[in-house]
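Listed next as structure tokens is one chain, alone, in the form predicted alone.
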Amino acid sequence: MKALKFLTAAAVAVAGFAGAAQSETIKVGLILPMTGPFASTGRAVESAAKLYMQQHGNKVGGHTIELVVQDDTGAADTTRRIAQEMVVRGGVKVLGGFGLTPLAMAAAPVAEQAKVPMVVMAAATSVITTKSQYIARTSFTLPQAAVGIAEWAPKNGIKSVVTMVSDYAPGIDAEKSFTEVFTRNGGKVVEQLRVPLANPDFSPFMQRVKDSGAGALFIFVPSGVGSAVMKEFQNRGLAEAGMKLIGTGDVVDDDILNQMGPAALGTVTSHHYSAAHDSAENKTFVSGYKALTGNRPNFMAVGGYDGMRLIYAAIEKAGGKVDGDSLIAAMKGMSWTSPRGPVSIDPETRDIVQNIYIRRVEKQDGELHNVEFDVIKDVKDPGKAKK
């Protein structure tokens, strides 16, 4: 508590200078898991943020933008410490990144008390933006993603499912949102399974899925874990037994989809981004990302890219002012055309409003892609819509 009081006093002292629209170097601090089990998320967000700056320069609103990246290793205590150090000692005017929900939640009190904008570019639990009035999000929420497939499935012959989610806040969000909408549309959830987040062993859970007699498995796992799910789904012969695999797009993440092989073909998911999205903006994004990293971008990357876009646009809209109140006010209601399609920031919740696409894994030009075939337009976070 003493540390946060000191942080607040320091931030208020700095804010007097930050409010003036004078030319200066604006530090944007990205806090990401660059090592450890979720390093792929950190690398994707960082690469996309750097790509945005490469494409648009480092000058905006009369200021020079400097990107500062630090590794929190996926540990919430480290995230909080880094956020405090960035704001108090590092002169950072905007925080960004946050690869997992616990990491975003750890930094939220720092943003609130220091009055520093915090742009969540990856974490997806609905409640995050309620933890500080200075938080905006450019990634997505799990309820947004889950509702799409929950509406599609019962209309397309899937009447019974087992849900399997990673046992932490985003997984619970996905499970609840999917179950509510699927059952409201006449579907039946036979069983709900929650798999440990750390070192998950899917084999006993998949056997329970097979024994359930359900028509489909609804799955949510974090980005990067989908290969293990797909392997076990194949090993247990679930597809041969007639079971369909559906879920949110995390399970068929673009950056690992090709590694999954034929087992992934036909998987239907709902999500906000696919590297195969057909638009001029996405083609520019994909080609630039491939040139920078050698890989195609995934949904974590587009969150980082749009996060930098939001920061740049807010500085411009605020007339070069970089105090927290001016920037967060500028972010509210902002809209633009993203590589994922049209997006906006809900002025009430500061969450992203975006299209949710229904996609099927198909082979195109020798590679596996999430090919969009339907869309639900302008989806707000259902997790907040009910509150």
Second form
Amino acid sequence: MKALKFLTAAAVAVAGFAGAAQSETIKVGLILPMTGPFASTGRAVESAAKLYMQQHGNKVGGHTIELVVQDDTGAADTTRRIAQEMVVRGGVKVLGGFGLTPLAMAAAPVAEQAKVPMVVMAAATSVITTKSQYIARTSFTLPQAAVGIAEWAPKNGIKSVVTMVSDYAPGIDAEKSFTEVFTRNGGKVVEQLRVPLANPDFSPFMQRVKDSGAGALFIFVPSGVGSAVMKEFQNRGLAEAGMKLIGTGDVVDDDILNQMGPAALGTVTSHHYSAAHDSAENKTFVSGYKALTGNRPNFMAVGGYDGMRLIYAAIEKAGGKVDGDSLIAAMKGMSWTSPRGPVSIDPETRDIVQNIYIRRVEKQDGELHNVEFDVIKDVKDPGKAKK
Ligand code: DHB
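Here we have the form predicted alone; I need the corresponding form predicted together with 3,4-dihydroxybenzoic acid.
Zooming out: every chain and molecule, the one shown earlier first.
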């Protein structure tokens, strides 16, 4: 009898909990490289996610959001272990972050098995979102970014190019998609160079670019590495030799652009975000980010900011349900005005659909900026179109 009473009380307690499910604490676990060579990416995504929460509070759809951030140091096995711990023991309902492609790839099976949504806020190889039904992305894809400059260059006097990319998945994506579109538009790729991702020495590669006699260098390096590229471009006298510098916007990363000096001036790139983007949403974002960090936001920051926004909006839309299936379903087709411009989540691929801007590095008010001068609207990831 006593046991039965206890059971009944327990059942009532459980029922009570179920009834009160509208006011859970929802843990969002960000896994990011906070130390190591790609720490700038981790810092940008974390700061912007915190900014979003500062501006929008921590209550959504009756729930309380708690942000948990862990450092994977840029090591894929660590990303995977943290992802597992977060969902198995940590009670994390949504995973986010993922600073590099290998790190996102390592976590994908965890999201798939645990049925936990995984919001990729930084990594940008096309294939990532195909690795689990639970992955959505708020960063970009390299084929999406590269298409803009590949179309612009041949129409603007650039007929022959050497490509130089970091030798890992996003670099290969950039090289392939740029070459395909540039060639289709009448351009010629005279040489394709791949530079190691770890501790790259750009100097011998720059000499080969100079010797090639091409009209321009197309470059992809991940966020944070652009300064080293600019230094060697300058040291080897490539600009003086008449070589133009083009690429995806990763090389002229807004948070380090201003320190790159005159070598960066005139670089034309295509990308989804510039801190100089002219909109009310972006002004609020840039001033908030500067107040929080003392820095300009870069494209990694906007991925973190929109990642949190997507998570908040999905929790709200799912109407109190916080299981993975409900949340990922809510994310599909979601659209909003980002600091970068209008965006949406493609319901088929769960990748972000966004404008790609053509920008030139110019000096404005004494600082170097990526000044947008043309736009291709609502670009879906071209990397998926062929599959
Ligand atoms: C990736 C990382 C970057 O820093 C970047 O600018 C683009 C892509 C990546 O590893 O996916």
